[in-house]
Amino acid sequence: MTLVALARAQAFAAGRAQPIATVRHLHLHDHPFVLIPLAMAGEANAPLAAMFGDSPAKPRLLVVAQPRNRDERFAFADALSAELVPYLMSFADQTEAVAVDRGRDVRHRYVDAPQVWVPNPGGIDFLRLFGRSTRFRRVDGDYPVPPTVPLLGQWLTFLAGAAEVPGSSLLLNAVQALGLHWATGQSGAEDNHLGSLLAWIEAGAQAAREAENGPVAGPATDPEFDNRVLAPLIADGDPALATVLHELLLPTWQQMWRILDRLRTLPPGDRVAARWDSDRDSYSSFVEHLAEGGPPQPRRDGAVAAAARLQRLENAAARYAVQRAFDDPLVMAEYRLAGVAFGGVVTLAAPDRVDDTGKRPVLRPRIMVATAETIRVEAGATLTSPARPAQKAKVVSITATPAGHDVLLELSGGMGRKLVAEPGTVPAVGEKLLLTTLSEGYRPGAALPDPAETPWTHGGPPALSSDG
């Protein structure tokens, strides 16, 4: 994006990260649950300690002294869910009442719901592989497993799953949160170190310079760690390994606290009370779920499933964009950049006016909008403006003037039944308005066959023979 290279580069030249954002565009919880993962080098997810909470005075700390154990692996799991999973059920308790179907239903929802802080995009992939490593084991049988192991393991698959989606605030990761806020003048790569993007937003360039070289924040170690401390201290069963895992986890702990303290400077944007709507929409579908019984999540999705999660996602990614962007004249300027979006004045209005050319009248009120910006849009084009969501705004004509242009619009919705529109619903001569061709409304999606109607290679019904 053009302006965030241009931040990119002012950070650069002065040393300094620089926002690139005015509000908060994520939910931060008043009570969230920090966890860094910490994965032993060379295995397979396997972990080898962890740090945990919610209060930053206090955390805890697990360690698997031999990782290469199944039986330790699996206590640190039947551990690690003694203490997460009270926290993430501690929010399924009280209920309120959302109405549905234009108010003719209601349906019930949990008031809250949990929130996980992890460092890194790493510490969710960690999350979601342990999750599919322990969600399918036995309580029973040859080598049963405690029953707290398999319920984390749908939990943290859950969770993995909630981070997917664009604008989730159940599972985030530090360093895209604060990438979604400021830019550094040091590489896309380089902001994965977590020690070194905090350093470039409080300090600075040469701060960050320093703390390249702290510990990092998992779930992967430091190859030279590995090799001249961890390994002796595994090899030796050395008592030692729990305090010299402590000492390395403790500096991320406490700036993953000092991250949640930053990004609370920030205003919430108006949409993100909406998107955390859903979020708790998905936590009280899943505990339901958990409380029914039900069978842990698939390996893999069919081919139907996969194809409406991907949809969802998409749908998911394309109003999660327009919803920054109506939250934020930062994120918006890129548009007004590009010519979707243009800012001008209201210089003729005319609110009563009627369509009487149809079966019936309708109010169809015109405004003329001057601009002195780019605009690339022609007549015909639909338009929404940020501050009247539910109103549409219809190019009739744009002229060109010696200022810039001025385009005639017709608007629809938004303003009563009536053939006369309520107060403030149609912008007066002299209001100042923002019009895009953004639109954050429901876009409904594509009609999916039945699992059972698809060829066989998609997981249907195998192909008939040619003998019948």
Given for the second form:
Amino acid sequence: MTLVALARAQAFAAGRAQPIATVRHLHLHDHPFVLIPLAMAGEANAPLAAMFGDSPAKPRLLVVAQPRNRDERFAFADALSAELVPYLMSFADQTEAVAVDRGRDVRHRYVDAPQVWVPNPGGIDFLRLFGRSTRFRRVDGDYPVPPTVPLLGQWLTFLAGAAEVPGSSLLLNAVQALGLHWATGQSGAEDNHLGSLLAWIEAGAQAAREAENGPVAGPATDPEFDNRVLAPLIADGDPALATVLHELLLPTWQQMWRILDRLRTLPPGDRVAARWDSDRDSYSSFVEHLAEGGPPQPRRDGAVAAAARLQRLENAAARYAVQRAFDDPLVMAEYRLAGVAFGGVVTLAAPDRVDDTGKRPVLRPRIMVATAETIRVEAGATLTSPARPAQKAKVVSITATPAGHDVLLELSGGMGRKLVAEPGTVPAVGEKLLLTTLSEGYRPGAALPDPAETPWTHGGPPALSSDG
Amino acid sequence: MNRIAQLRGPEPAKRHNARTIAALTGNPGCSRRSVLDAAGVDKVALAARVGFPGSFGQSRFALARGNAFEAMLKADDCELLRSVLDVGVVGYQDLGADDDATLTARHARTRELLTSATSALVDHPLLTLSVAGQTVFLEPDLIAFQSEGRLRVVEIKSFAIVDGQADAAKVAGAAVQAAVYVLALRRLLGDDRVSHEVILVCPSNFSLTPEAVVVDVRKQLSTLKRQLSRLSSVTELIDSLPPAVSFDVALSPAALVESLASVSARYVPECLSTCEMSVFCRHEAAGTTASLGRSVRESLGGVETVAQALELATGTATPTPDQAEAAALLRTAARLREEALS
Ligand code: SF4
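If the one shown is the form predicted on its own, what is the structure of the form predicted together with its partner chain?
Let's see the whole complex now, leading with the same chain.
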């Protein structure tokens, strides 16, 4: 991460945040929902308030006057559900058909999906736990809650689960979103303060230090505030509580929308849309799950489900890292520094070369690329160029030259179906090229048994849990 | 009066508890902190006096919940605590409130009770530990459970365990504190009398129902022992300080800053959450690569200051032989960064 570290150093020297991305690496919705949760200190995930909504001019505030009161807590969940769930469901109307199984079948997915923004990773943790504390609530029995409460729980659990998938844009947090695109001149620990992080980008180092004493972005409150302001208000049941919390949360609310505007100024990376497609897929199947009256997500994954999930997350992380590098030369630069990617110029090209040693002749053009950069690549390796991701370049030989190296490459794929390459598909002499061992290719993991065929000793089949 | 006490001035020494001793393991390389802690200086007051107050307060809501949870466990002769620990009928001895006047008597009573080897829950045992060559009393906040001649530390914590998982940072903090108690008990009774497995009792899921989990604190114990032995050598450092050095908070801020400057610090961003001097030290360390975080410092080739790293990156400074490799990397990084941004 030398380039990002260097950007931090430059940011410190300049007194301003520095860019570490040239494109936006996340999907930014035209119609996002911002949610700022605030928790009661000491309690296990008791909401104190939330400011939320989908219009910058109209923040909605929900306050729990007595956070330790169970009924008020569920009234809060009910009210939040009444506002959030309609937004989440508003994308479940139009569908499109997607070919599956090599075009032998189609399935349908919604053409859009929701996007929720919270200030920081703590906000996501809060929602995950709040989802856990509400999704198993029963609508009958001794302590019934309205059906909106477990429904909210299932949604929050779904969103928090999606937020764990690298590259997903269903539930995002502003601190990480900014940190993906700008480096400040302070430490990552200090960047966790949203106001301070944003001040580095908007106004500079001095403003960032001052912002540290400004209002917090939740979900934790400042102990000082708890003791001086909150405690007397709660003790007296003072109706001013709502006004005080409104004032506390409003600056963060405004920052959130400014952040969205700022992110919007960056052009999206080429592969962002494809990742949003996967988000729409998971949204679509979750809506279907709910429509079928599906049970709440289990408290803990069984062993097989957990292993499968871990594998999915690892694959997603690897794919996301490569995609970001392919989309963004500034991210790719980190790989160039490490020698797994290098830039060069095409010095020779045989675009019509045909290999006829096999059963049938195949088009295998060769090009020579001269580079002055460090390369950690060996003959036989397969390289890709972000400009032509469908084309493979096999390293035939590497020769040291006074200026660096000459790399001889044999190309396959991405040139059309004929024995003559389609125009422009083979890099021409003089073209600048970036080549890397990184590959977008799908890496299938080890086969895991289907959950339904797993013995119960290994966590399957999933049992329906009811809450304790 | 010895030099350590002189350093602090007429203020009484800051009392230690498991939390403050656990904090000693936070930034073990920092001499400043070791000296201040060894001398029992009130760091909160000192930081405020030199103009860099930190916020290390605790929410009264959190305190109230902690107290309520503990009171619930201990009500009716510890009925609930006994059941969650599954200890059956054993005696319960409370060694009482925290009162400076009875320290020695309570310590004697603690020793007597714990050496007797009768099965019992012993609440608020008063323990001592040697910190920087001085015996300090630990404000007791634990229960020692004695059974078959072996002791276990029981710590009551108010953070929740949800589906078998708790906030990792909080568990880690509790484990270090428990290790402090284990160590103090071992120093009193001998190593093999005290288990390295401690029991945390926390609220389960979103209720106040208690749940007990066993935590192995061997790793924390060895870190703690190492740091305490380092701290004992701090007396030599203190003796070598110029006589004018003092952290008496009655002195002028300028004099205090000068005294602080005479003891070297090792600021890292982690200080912000672990040390009361952090805002002062952060200000002092501005411009160092370390203040950007350990990984940033390493990525910049371990170069000391930001300015130096940038000079090496732009080629305006000539690297020393052992900087050569880092400098080459930084130059390439700067070139690649510029190219990608243009
Ligand atoms: S804040 Fe200062 S005194 Fe405290 S540990 Fe860090 S460097 Fe040492």
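What we label the rigid core is the largest C-alpha set whose atoms superpose within 1.5 Å from one form to the other. Because the structure is predicted, anything quoted here is derived from the model rather than measured. Positions refer to the first chain, counted from 1.
**Q** Quick one: core overlaid, is A400 moving 2 Å or more at the Cα between these two forms?
**A** Not so; A400 is displaced by less than 2 Å.
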